[in-house]
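The chain that follows stands alone, in the form predicted on its own, written as structure tokens.
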Amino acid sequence: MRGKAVLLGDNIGGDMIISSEHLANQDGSVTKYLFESVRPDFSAVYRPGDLIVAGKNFGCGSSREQVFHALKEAQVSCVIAKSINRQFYRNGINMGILPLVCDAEIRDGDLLDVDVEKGALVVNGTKEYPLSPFPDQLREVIRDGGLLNHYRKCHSLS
């Protein structure tokens, strides 16, 4: 994965990712409301393929399924943070959004290269940081793009 870093802070909870008031949005799109309470310019700066980078305790609080649907709608492929709430971590893997734990020095707009197999994050082509490894039992789920895809593959469903 390669993308531009879009920075957020610490303690980003589910209601900060997408406020529950926008989940019943009539026009169907919630992407424009992502992170509006913590980064009002998010919808203006984020582009599909960019990588969300946060501080400590990302995904704390509510981990409603709609949060992940909103992130998927925005084509978020992963979240890189210094620490990630356990429930968000597992739900992210299940939904095909990689929760990457890494204590790296990253600035807004930095170019990031992520190599999950190698377990490395490279910032601006120069500085390499280790990623926390995924447990063995989750690697195949990740390779398959989430729990539903993994289930379909294992049970030969279309």
Second form
Amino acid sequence: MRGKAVLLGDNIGGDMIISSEHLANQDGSVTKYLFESVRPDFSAVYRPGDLIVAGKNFGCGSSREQVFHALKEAQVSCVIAKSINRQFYRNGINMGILPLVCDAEIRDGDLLDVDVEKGALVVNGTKEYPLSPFPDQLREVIRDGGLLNHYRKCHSLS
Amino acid sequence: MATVVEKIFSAKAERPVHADDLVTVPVDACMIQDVNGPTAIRQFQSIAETVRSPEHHLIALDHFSPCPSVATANAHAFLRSFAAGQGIALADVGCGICHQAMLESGKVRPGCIAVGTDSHSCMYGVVNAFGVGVGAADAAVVFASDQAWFKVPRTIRVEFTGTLPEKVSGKDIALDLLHRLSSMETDYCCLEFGGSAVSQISFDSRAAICNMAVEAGAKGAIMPLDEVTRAWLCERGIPCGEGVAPDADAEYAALLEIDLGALRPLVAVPPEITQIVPASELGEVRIQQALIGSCANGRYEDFAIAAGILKGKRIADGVRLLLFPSSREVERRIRADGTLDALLDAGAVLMPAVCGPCAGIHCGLLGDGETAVSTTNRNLTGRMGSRSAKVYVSSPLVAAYSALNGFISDCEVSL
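What would you give as the form predicted together with the partner chain, now that the form predicted on its own is on the page?
Below is the whole assembly, all chains and molecules, this chain first.
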């Protein structure tokens, strides 16, 4: 994956990814409401293919499936963060939005190259950082695009 | 050299596993409720036709209950029809809040791994099991295969010492614990409780502590299997088994000691559950609503404490006191021994065994600028209605005294 970094801060909770108010009253697209409380210019800056980069504890608090549907609608394929909350990490793998943990120094607008198979992230074509690796078992789930697709293919998790 | 949660996972994986290992293991029980239950079922229907072990699971209709809208009534009908078609037990409207219904059903036993599509599923740890909240896709796969993947959590050992003061109960212990854990790395960690004073903590109080663990970001919260747990399980004919205890040389991510003797009745000041202040030091915070109940504090002990304070008295003018038992079993018990009458005579309103306003849905929402004291588990902005309302989370003792006085307090104040 290659894309421009769109930077967010620490402790971005489910309600900050998208407020439950918008999930309840949605009239079609909710993309324009993503991250509105923590980065009001998000919908103006973000283009499909851009990469979301956050600080510590991304996805804390409530992480309902609808949050992932909203991210998918915006064609978000992964989240890069210093650390990712347990429930977001789990649901991310299950729902096919990759939780990538990486301690890279990234500025807003940097060009990022992400190689999940190799476990590497390159900033502006120069500096390379390792991504926290996924266990083999989860790699299968990730390759299949999430837990349900994986189960459909294998009829088992083991 | 294994912690309780490592032993539980090792037994299921049929090999020794350790913290941070990734495992796929059999899951003993799964609960889905009426918020994301319909999603879980549609996802299940996209991968399988027949639930593999329907007798292991429970569907609870507790959040939108009784239904506040046609859409939720239709969702309930869908859940009922799926439960009947697959032979899954159903806790219908008023039977119980999902976690209490799950415990009373006997589907979670010592040594089990049990999941639920609700964050407070960590409460199942009260019976010496590993309980954790999962997503709808996980529940769909458990229904299809009895399997789920997990990272074996690291463990924070919490030792209780000292003597439990008279006015302190599980909620105060939980709030003190959350405050301490707020400065530690708890994400992905399981709490394991023990120590010389754990035997002084009642089953109902332990359930409140396990319930609140997720508010610190903990993945699970496991109590020991001792006489207190055995008595609760045996009373309901639920097999206890051997139980799971840690090895003496188990490796912990952190150790925490809590001297129960140093605790006082506490409140969590909104909007942070970790902002803890002794109720007596809060100053005069007037309330319009007091709520005693929920999956956090809607058990027999909670209502008995409140009735002990309110018997023969009247709650303050301008205060609404709502009671939400966590199950029909609890409701029967408080009805049978006069606890309920004492509370109703004092001016309380009995509500059904449902989530009610705790989930911000209905049955007692707060208006603009109102303040409530509540034995529920969350005090974040807008949780119980208006975004300008405030929810102070407390024990049933503080909720009862506050209803009596009209302001938040931990003793009777005559003005």
